[in-house]
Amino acid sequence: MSIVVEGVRKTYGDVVALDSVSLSVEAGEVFGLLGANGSGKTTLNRCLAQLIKPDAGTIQITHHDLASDPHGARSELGYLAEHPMLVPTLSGREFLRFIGGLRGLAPAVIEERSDKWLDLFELRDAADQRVRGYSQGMARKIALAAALIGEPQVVLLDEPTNGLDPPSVWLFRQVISQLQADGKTVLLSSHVLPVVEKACARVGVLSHGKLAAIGTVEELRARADKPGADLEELFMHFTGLDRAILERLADAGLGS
């Protein structure tokens, strides 16, 4: 397995953000995350890329077990976050060779795989701006380059098609499934659930901080028994929205 986690708990004072949530994803898998906003998927995304510590549980990434090997950890993940933090000052290029130096790849290297993904994702023209000027999107873009840059085993994406247009977005599928191709893992959590459903083979559906569901479309229509049913559905479903959303529509009088 290339994410194993298992038991995994986080508050925020008395907030509950994860509940003994435990999952896991297989090396070359693209496994989607879903859950609407305060479920916790980027609480355990968090988790997962180090940048906070749960209370309880245990996650371990290719075999590396956070708490005793972050940095081998560390060394097999990419993370691009919903909200990257990226340096307004530099540019898209010197963004990627401060990222790649951080790898400590060499800078050969470095610049060999900046072109590949400033000519993939058409930000050639914009390599030498400063980050600051960049559009949403653009910003998007060199994010995901950097996240990728390293080669990592494990790629955790956090809303990755924020701000991208529909060319994009198609781009984007096209590097998931090239990912998966090379045997990368992928841990995709998204609010656009046709991407995800046509990228991903398996899902898991965060709701108030525990795992409501977990399996392969069908096996989420089975244990839903809608034969029928979309992924969109059975989100709904799975988190009770689809019953709480009908209650607010007939309070407000709008229900049939």
Second form
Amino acid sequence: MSIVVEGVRKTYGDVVALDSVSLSVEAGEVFGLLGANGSGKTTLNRCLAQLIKPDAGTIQITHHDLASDPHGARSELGYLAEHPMLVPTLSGREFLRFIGGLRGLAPAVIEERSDKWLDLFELRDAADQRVRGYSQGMARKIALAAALIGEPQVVLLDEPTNGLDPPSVWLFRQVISQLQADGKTVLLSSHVLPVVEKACARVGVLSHGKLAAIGTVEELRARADKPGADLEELFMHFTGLDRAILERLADAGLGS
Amino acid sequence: MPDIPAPWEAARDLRWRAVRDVVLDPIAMLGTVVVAWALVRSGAVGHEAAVLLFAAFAIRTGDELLFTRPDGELLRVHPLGLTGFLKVRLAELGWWLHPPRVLLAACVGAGYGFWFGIAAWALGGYGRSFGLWGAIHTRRASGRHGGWVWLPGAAAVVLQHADVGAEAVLLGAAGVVLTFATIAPWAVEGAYLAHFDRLVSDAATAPRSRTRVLWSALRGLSLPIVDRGIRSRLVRDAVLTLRLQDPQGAILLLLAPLSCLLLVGELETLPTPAAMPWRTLTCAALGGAAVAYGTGPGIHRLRMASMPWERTSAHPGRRALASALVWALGLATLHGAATLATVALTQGGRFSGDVAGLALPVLGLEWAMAHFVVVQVFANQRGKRILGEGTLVLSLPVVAITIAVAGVLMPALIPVYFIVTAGMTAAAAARYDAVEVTW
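Okay, that one was the form predicted alone. Can I see the form predicted together with its partner chain too?
Let's see the whole complex now, leading with the same chain.
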């Protein structure tokens, strides 16, 4: 297993962000983490990236326990945050050089990989511009390039398609497919359901900090007894949001 | 094959690129020297108080570097090694402590005990370890950022002037700090390994109530300005300044009142009573320059970041310039009033009879300097840049000297400055309207 999460709980004051969440992701698997805003997806990602510590539970990244071997786990992990963590005063190329340095890569390797990602994301012309001037989509692309430049074994992608145009979303999906083909493990958190449906073999649905469902889309259909349902219907079913929204519509006099 | 730098060294080198722009900035260096001079001349901050204030600065800056700076998260997701992040922040805090170290030396300087001088020198050297070690333990003890660490230093400044026989208490407090400072280099790594992960996680998930309090307090201010557009811009400027988004400007504004301390020293060593107006205007000009620069280029660049929003309002140039002038002239007025109050109160009110005659020269000087910088910044903006920013440093003294001379010889001439520059002011507003937003 590349990612093992067992009984993870995290609270912010009185708010329970994660409530005994357990899941595991196999090596070479693309796993989709679904959830509405505030369901706990980003909190789980930040726990995995060691930016925050869970109140209870254990996490392993490629067999490195985060509590006992945090450094080993970081070496195996690439993280694209929901709000890309960039250095605005650097150019795109300088930023990739910097991140390559943080990963301990040799300068020649950094240059080679930077060129590869800059070309793939069509950022070559903007490579020497400061990141501060990048559009939202460009910033997300350079942040993804930075997450991948160390060729980590496990990649966390938190809302990677926010602000991207359709061709870029398509490109992202191809990149994810290639990562899987290379044996990398990807945890893809998103509320853009079509992207998750196409990219992921298994999904987990977070609702109010709890893992409401986990499995392949077929397994979820069987559990919900909704043959032929798409991921959106399944998501609404397992989170209970379909009933809640219908009730609110009825209260507002907008539903039947 | 060339040596590959360790990951934490790559992070340290990047941070140096950011810090050097502030620490080695000529204006900041000049400001540090001026403040050091003011501290030596005035003796306003005694050696124990200086030690406590230096310690507080080191701890607060250490807390910011370890727990709240946004780039911390970017660094911490990468494999910098067990203590790599600590090494980066140790190096960075060492750079940030250079200016306060100069001020500490100025306060502790000649005339104090040899051993105390040695100990204070050690604090300067070990300050970075002490700051991070103190930040970790302050967080452990209070669970918060520990803004209270400033209180002992502030209390020491008051006590040293209150003549209440608190020397032993002050010496004891400074001694405690100096003792911990010598221990810190050996203790900081252990404290970091034992507590940092938990503390930084708590810091990342703590509610940011301070910001909400700040906003509501500013919104609640009943500023005597009817125009809502200008009022909202002033609140924005206040928030940006209080959040240190323009660090250089905020530091200059913080340092400006020290000119009053300098004035106290100057008034005590007057060669003749006739020199009083000149000394007063010199000190007003020094502080006024800090205010003018602190309300000029830096915050203007920040405003430009929100310029697309501003340009949706009617007459954006006129309103933007008006609010920038109100912001700058308001702070200049506060500094001018503080200067006049210093003249009135120093030496038991010996010069209080001269305050009325000094009011127009001092306030006119402060207003003219602030006005000049703001108008120049607006007139020379090109996109997000400000052309000829460096020449302001040269032209501002010319304006200051001219107004000061007029203020002493014929104060009635001061308003002429504002009449002469009316065209320049209008052109500055027009320049703002003409800037195309291409970012």
